[in-house]
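A single chain, nothing else alongside it, follows as structure tokens in the form predicted alone.
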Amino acid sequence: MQEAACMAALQRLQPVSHVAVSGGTHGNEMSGIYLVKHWLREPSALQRDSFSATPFLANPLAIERCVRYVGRDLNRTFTKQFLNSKAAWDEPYEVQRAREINQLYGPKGSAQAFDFLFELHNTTANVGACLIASVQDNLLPMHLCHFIQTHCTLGHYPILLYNLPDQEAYSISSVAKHGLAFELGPQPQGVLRADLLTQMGALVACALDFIDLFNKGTTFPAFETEAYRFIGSVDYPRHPDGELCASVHSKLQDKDFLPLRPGDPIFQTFSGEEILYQGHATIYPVFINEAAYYEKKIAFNKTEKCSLSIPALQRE
């Protein structure tokens, strides 16, 4: 639905001086992993006339291990009850080091924090290659995705807006005063794709650019966009015991973005009787199938297609 709100006088932000490129938050996902790689022994395209990027990875002892993590999930755990809890001997290895990240990169939503931190993801589940944002309302990183959408040849991409309303941010990316995640897939856990690392490579470059461009005083028009906003999740069919009795259906399997309606195919048990998706309204899931929410009881997530009204941006 279009946004209630008109198009606004041009906003203006300060320049960026500080940005870093994390791979790794979860250790399996190999393309941002193996360009931040790279960038660490060659960190020359990180760097514009007015800025150079700081490329890290996030999560290295889950990279060594070649897992999505060690004790938690780090992309959960960037949230004030672990940031500002004391540290414990039997704490995850990830509160340990969301604590670091947030010292070295933040502190979350101080002045002193990075001007910008991009994340670099893989999935398992078709999305395409995705751009995820926390909110709209963050004007930069909305018109960084509408710059990579006129100026990024490579692919369509999506726009994911993943917070709920009042929820507190919790990815990485939001120990810094702006964020953006890309999500690009399907490939497999622990498998190097050089299509995807290539395309992901391509896309961090664009973003880079845009950021030079913004620092240089480029005017960056008002524009409308579509968008899809998360609005909850679906489980798995399941025997009361907690045990799957179903998958997704192959009718939606490898749809994502694409529109669920009331009554489409959603699950089919192992018996082979279809289940139907039972809302009100269409959506549009993403994420399904993804290999790592099984454990979060999650076969697809829910969103909404909005249209949004961006207003004009310029350095101050």
The other form holds:
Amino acid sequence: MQEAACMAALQRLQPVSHVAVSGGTHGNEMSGIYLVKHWLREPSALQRDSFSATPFLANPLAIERCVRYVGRDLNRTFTKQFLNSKAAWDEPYEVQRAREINQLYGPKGSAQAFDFLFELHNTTANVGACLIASVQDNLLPMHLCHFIQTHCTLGHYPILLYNLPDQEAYSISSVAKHGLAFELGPQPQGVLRADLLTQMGALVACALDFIDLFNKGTTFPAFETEAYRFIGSVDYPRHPDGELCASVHSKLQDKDFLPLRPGDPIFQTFSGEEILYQGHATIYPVFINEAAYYEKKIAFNKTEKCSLSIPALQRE
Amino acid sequence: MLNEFQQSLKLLNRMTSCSVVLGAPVRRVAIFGGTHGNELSGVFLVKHWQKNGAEIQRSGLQVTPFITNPRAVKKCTRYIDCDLNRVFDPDNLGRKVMEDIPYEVRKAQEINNLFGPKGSDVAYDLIFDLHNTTSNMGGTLILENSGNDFIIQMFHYIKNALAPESCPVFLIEHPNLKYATTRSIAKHPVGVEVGPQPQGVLRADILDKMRKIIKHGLDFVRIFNEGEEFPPCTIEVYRIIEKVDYPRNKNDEIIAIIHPCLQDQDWQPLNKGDPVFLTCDGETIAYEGDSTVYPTFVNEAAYYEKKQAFVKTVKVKLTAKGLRSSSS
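Could I see the form predicted together with its partner chain next, after the form predicted alone?
Now the complete complex, all chains and molecules, led by this one.
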């Protein structure tokens, strides 16, 4: 009861003046790379009355080679363990790059850190235009998601809460005070599709409009929303030697964010057998058949639907 | 005029000729996967058939599934040093093996020793090479030589078996564009290109499409070896004309991408004035050519570095003579 009352009260946050937009955290996710390169040449699209967002390419070496990463996944490297590590000659390129980014846009958890950092991603999975936030930081990003859902007309924008409640945030946007990732798919690695590019550009424009309104004192009323919360992942069936012995079932392929019920088919083996989902509850799979997750041993991520009550928001 | 007349005469001759070509039986067949290590349908089909090959065995022929670029497969990348599917030319196949020779050239020589030598009597009779593309090409068959009656008959058979699903045939014969493909070491080289599928992804529907093409291809070989006579046939193919690059600035950076109206429209007619590219500033670049072309390999991931946004083709008809195996 007390909690509900507290939730309903207007919350205040400091204005957002330092904003960055990162592309190419993964060097083969082309929409963000292409947009950021364009904005570096012509920054006017990122200017608003109350601030100008700074575009930057997060992993230039991976971009040059058109690969996800060179030494290790940059977007799993923004944890204390790596950010506080001492430079070593044999460390992966991305560890050094994570420290650099932390210096430029962080330091993570400090007062000097950027106020907001957007990350632009693509996936081979059919997630549409997915908005990914961390469980821990949800007031300003959730208002932003809600603003996008009500103002951006190009599609449907599911919200995904990516980390477990007790897990340290590890993505690039976690170096700033607030962050949000735009994950657009399906798009193959190394390919630029005009439809997704247009949609990603519109999303960033809409997000910057929101921040400008927030800075100018607009009150954003309380609301209820639905989000998908990450609860775990499922690996492919494998032979004893580690080789896959099945692919994602054709009935599950492309069905991101749709309910998967116990007994529904999830894999089909190369010999033609079906493997069914054995869980006890309905879940909502996401990142189904993402190219980069084969090596992470993830055929899809499991999420559950949750409702969030977000209190009203205004700047201090 | 005379030329045209002679050609029609030739064609007429071909059509009315009741002669049947006697083809040597096709006994040794290989199925290549992983020529590009991140095109996963072929990789996983070949690995599956290596563990359990009953599905690809046919009486009267020996079928060998083979991974051609194992290091690229392991790394899930297209290639290690250079594109394996472009180095089966006499220069590379004849290169002295030295320390600094690219991995794929060394591999090409090995493959040529196992399944070739290219152009020799002892080369494999038939090689299917399995590929995927990020382009919306469906299940495409690739033909290297417009005069190969055996393959045209096989493609005719596969197309009929798959109907009503379409199975386009892409003819890569061209006076200047030389591919030097992996499969070209066989007497009868067949490329199988199925898409759209992202690199590093395995889709059940695409796998199934590729599997069916191979099934019907092998069935054709078995029937041919058993002595069936195939009457003359005509198929429609798309012949390569030229490759088209992305518009670029002076730093060689791409400044326009495939227009949404062209994206996923492989094999569909492109006419003068139709949109082709979209610039960063939102401007449309239209197709300027006077004649209708049929684009394919539209927005293939691996072709950005080859400076190729799509390939222009034209439709032509190919006729094969009647065919029967010489052994029966």
